[in-house]
Amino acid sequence: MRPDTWHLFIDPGILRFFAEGLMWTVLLSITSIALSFAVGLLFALGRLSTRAWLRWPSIAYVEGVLAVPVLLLIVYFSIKGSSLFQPFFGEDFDLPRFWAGVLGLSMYTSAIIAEILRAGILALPRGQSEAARALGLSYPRTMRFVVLPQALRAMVPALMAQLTTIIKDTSLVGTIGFFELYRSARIIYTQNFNPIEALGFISIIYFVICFTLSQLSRRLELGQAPKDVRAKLAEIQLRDQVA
């Protein structure tokens, strides 16, 4: 430990060079939970469609995706992303750091929210969905208007959850040499040898990040899944952590 260099954590300088990589972290992380729920939307509905063709390429996708390791995600798309993009781009294509930070972790994460919907969607009375369908309603038309808000309103807690995961995760991409809020910290202590003090300082800035959401988590939803839905995500949540 290096009690004397503590100083440097309120220097102006720091304090802006930390912020910097905070910021590439806060965005890093909305793109990924973005891109996440648009394609595990796409997913948890392939998952319940009654077509096979749809069926079994999703569940092979998410049962795939989370027996792999994030990290081994991000490393294959900042080796081999640009080879995959050129066809479409040209052969000058060079995948930025940012963007295969951001397949990476919205691959796996879009595994995970797909279940976390599918869950939701399972865990609504049959009745919801029969009565749209007996008023005429279509199939798309009864998810987007009745299956949908009902099953998302549920799963807000969940999703919450799964972006403070995201956002300690982004740690990962720092392995790919971009910079972020662990990637400054490293930097830092690289040049000061300090590692314990400057990893402790930015652990304070994720705990207060992530501790934040969490509670708001609890207070837009506390209570009001149903326990079939709760028991449902304990389930997900306990795989992600053993992958």
Contents of the next structure:
Amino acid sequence: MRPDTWHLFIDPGILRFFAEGLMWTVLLSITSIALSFAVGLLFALGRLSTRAWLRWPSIAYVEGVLAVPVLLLIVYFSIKGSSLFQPFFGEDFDLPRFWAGVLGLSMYTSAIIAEILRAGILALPRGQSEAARALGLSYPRTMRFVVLPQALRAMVPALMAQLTTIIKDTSLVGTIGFFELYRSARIIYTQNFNPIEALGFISIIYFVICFTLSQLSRRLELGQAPKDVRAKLAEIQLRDQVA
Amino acid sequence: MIEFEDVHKHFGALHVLQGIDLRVAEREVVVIIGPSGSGKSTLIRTVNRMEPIDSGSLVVNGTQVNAKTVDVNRLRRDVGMVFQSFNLFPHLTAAENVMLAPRRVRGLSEKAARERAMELLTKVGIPEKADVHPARLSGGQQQRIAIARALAMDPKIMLFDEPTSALDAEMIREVLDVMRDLAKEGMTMLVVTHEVGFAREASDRVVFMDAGRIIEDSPTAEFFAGAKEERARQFLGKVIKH
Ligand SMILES: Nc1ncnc2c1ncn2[C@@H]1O[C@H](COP(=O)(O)OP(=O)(O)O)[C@@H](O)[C@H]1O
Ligand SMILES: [Mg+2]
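Can you swap the form predicted alone for the form predicted together with its partner chain?
The next block holds the full complex; its first chain is the one shown before.
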């Protein structure tokens, strides 16, 4: 411990520095969760499709991505991301680290969200979509107006949990040299030789945000997800930790 | 209006419909009875192609239901369906349940759809529940709203699959009253039910099914005066007792 460096953590300049790191962490998280949600929804619907040419690629994507560590995906996009997009944006396109991080985080999280949404959709009684189809609603309208509003509502806690996971995982984007909360602490402690203090300080910030969100999601819980969904979700989360 | 000719259907190895011949004329009310598992639900679900058929011909409102070129969503607008378990949409209020199809299929404005929904909720006797969610309604009220929802697309045919089987005795009446009114107005109806009282009063014909076949198809009065088929008589004896 380096009590002589404690004054740093009330210094307005240092605090502003951490605040800037936090801002990038929040931006990374929000961008990634939004992209993950859109992509996850597509793959959930793809995996539920009766058309094999939609279903099989969706299964491959979800299962394949879940089996890879998220850090590997982030590193992959930071190394290969630029050449991946050069065919679209021109020869000298350079993928910013922010977007390499977003792509790595989103690829992984979209696979988890796809599974969460699929569990939510499957848990709805079949009578719901049957009643909608019997009224003459097409499949997309049945999804849009009957199935998804209910599935999403049941999945709010699981989706919020995913948001907290993503917030913590943004620290991995720091390892490819992007400036965010973890990186800001690293810069401070390499200059002041106080890793315990610097890392302890940002741990408290992570904790406050994630704990607040998880409490919020408990409040938001609009009705318990049915038992079989909870079992399915527990299984996904377990796999998440193993992977 | 509805014409089955030698209709067959399988679920895997199970031959659920084994050569169904049945005609329902416009404004006719036909009640289907028969033991559990005999294929009654499957039969009425073929009418709006919730279940496709394997062979034979099924014509509804002049269209071959299973022709490849048929627009199912178009076909289903003209056929309302009421389920045993109501299947109301729990995230919508009673009025919103009724308004959903007119708004999203027919493209009616919110205001026009709401007006029509209020008419229908009045017709089924619960306009005061318009802004209540289904979870806060009794089974009988839910089923009446489900009927209003099915009527919202102005169907030419109404299908009922054991609409009162999930209800307590006091609520069965309120649902049957609504159905009786519909029958009086001349709605074409195909009703699976074991409510003998309703069949007697409101139906024109009774069809008895067993093991995927129509065993008897008689005018209501004749059927109750003495079913021709032994199996139908036995079944009727059982149903009436309790
Ligand atoms: N989707 C399905 N898949 C497989 N078998 C089914 C399906 N639906 C119904 N069946 C079977 O078909 C038979 C007839 O069912 P159903 O039409 O529901 O009879 P009922 O309504 O007269 O009780 C039953 O043996 C039932 O188990
Ligand atoms: Mg049935």
